[in-house]
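This document opens with one chain alone, in structure tokens, the form predicted on its own.
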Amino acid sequence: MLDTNLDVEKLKKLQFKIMKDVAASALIPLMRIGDQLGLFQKLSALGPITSKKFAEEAKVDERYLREWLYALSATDFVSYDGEKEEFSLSPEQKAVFADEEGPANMLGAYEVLAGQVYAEEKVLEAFKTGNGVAYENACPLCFTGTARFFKPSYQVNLIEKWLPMIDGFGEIMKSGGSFADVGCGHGLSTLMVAQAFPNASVAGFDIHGPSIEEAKKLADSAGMLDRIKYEIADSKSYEGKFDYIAFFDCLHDMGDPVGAAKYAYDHLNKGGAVILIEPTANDKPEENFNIFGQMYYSFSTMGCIPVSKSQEVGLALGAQAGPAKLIEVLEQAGFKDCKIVKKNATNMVLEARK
């Protein structure tokens, strides 16, 4: 029985809200499905293209296929001319879908959520117990999602508009510097930086044995792989002197973020910098609540918090951790001079320096 207090507008409105998000999730394994197959590309490559044809081309079944089409049509993921009873890709939706290697690709998100629904077991048990999810235990799904889905930014951002906001990073790494990325993952962020200074000393460093693995190949594959050294190592066990230090979208997984900011400021060359990429957020948690703060806090509750649970001091800052908390773990480390030098609706770009 209803409460007869409710506002009713209010519970229409939030009933609303729910089916717009269940309509949402309800993509994820037909995405992935159109994914796997190269549906998007076959689409862009054939279309407009009646249901009939494209399932003898992509070589499936017709009567899954054209369900498939008019569910990406009835969220204008696929465009549909009714008369023709075609369907097709618009310059955007190529874009978005079937372009892998352009700057606007997004079906890397769609594998991070398929690999967040299969660490649901894991992360249930860590609520009631209060303890992590080891990072190597992850779905394989939610490495190579978060590396398809942070790809398309860094291709249009980190060269062109991050890195040149560090004081005096393009002269000295044209010059010969020295550049760690620490966290690495699949070394795509080591890669673009690696291509951009080819004077400089490049070094990529993750605790994950496969995706060292896979920045090895992808850098072999780009005739980068004698430019950049790639090592399986934690935040405080790597070896040299650099002049910069980069946490790319990671510092807020580790259990020991202040650590690992130490560790780094010990390993600068003198007048080195910690360079951090961390998602965009308020330092109030209520002043991220927006589309942006509901994925963000949702990856951190499915995947940061429990990584950085897994591990020694297990700060678990969280993908919203803020500007104020992020600076306050930097000067905990000893660095004097921190700061916010970039800042767009997804990202923000952080100095520190010794």
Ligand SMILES: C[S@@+](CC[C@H](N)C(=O)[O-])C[C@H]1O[C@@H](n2cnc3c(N)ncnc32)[C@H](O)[C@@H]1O
Second form
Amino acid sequence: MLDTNLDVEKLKKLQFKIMKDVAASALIPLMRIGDQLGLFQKLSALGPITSKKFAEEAKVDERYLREWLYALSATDFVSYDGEKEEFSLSPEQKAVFADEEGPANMLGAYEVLAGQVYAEEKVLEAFKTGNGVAYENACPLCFTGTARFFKPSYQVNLIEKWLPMIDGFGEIMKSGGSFADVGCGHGLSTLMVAQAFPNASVAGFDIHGPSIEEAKKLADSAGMLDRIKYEIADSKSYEGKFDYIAFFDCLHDMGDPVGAAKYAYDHLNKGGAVILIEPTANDKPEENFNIFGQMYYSFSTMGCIPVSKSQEVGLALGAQAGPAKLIEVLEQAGFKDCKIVKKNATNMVLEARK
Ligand SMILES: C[S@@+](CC[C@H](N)C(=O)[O-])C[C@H]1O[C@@H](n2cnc3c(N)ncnc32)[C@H](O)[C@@H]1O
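Can I have the other form now, the form predicted in complex with the named molecule, not the form predicted on its own?
Shown next: the complete complex, the earlier chain at its head.
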């Protein structure tokens, strides 16, 4: 029985919204299958093609492939010519799905999403106990997916748009400054900084051993391993003094962000600065109730909150902490003049001076 106070129009609107989200979520395993079989790159290279020829070229079963192609055509991720019964990728579809090294690729997002589905059991238990789930106990798809998902944005923004907003960054780094990337993960940002500033000394630290191993491998294949000091270290145990200490999309994951910021304060050279990149958020939760908030609060429930709660203090800032809370954390650590220096739809950059 439906509640008699229920507004049928509002109910229909809500049901339609759910259907849209269900349809989007239904694509997650399809996107993972297509990614792992290299179907996007193959379709991109083959051009307009029938499912039969595509299946032969891709060496997969035609019936499965055709259903997959219909699903992706229904959501406009693949283009379909009904008369010729041919499938293809438009230049935009190629950019987001087939150009792995390109600045618009978004396939990493599906890797993160799949990883989060695997996290369900552990996080469900954590809901009951209030305990955390350590980063190393997350599904490995979360580590690879995070690096892959962030890479295009770092490629476009980090060196060209974000770091130039930090007072004096370019001059100091060009003339041999020092930079530490704390919580560097696979070290893509660390590598970009080392490549952009050949005279600077660059270090990357992360609590997660396998991520540091991967960072070293990536630096090695870029011929940059001798330029970057990578070490397994948490945010309160790395050694050295630096002109800049960065926390790129990781301060909110840490159990003790105030402690991490205080430790950074003590490991900055005079006049140095901490640089934060955080997901864009407003201070009031209700101001984040939009598609970005939906995504970030969801990632945060499954990843950021469990990781933070697994560590000392367990503050669990969450991925939508907002500028006021982040600045409060930095000020508690002793920083002055903390401010947002850049903001776009997905990320904000904060600077805090010693
Ligand atoms: C979302 S990932 C971001 C990785 C990387 N900075 C990037 O932007 O791609 C968060 C990273 O923070 C690291 N991390 C979490 N807690 C940490 C801590 N207390 N000390 C050092 N690293 C930590 C994790 O291991 C993980 O690599």
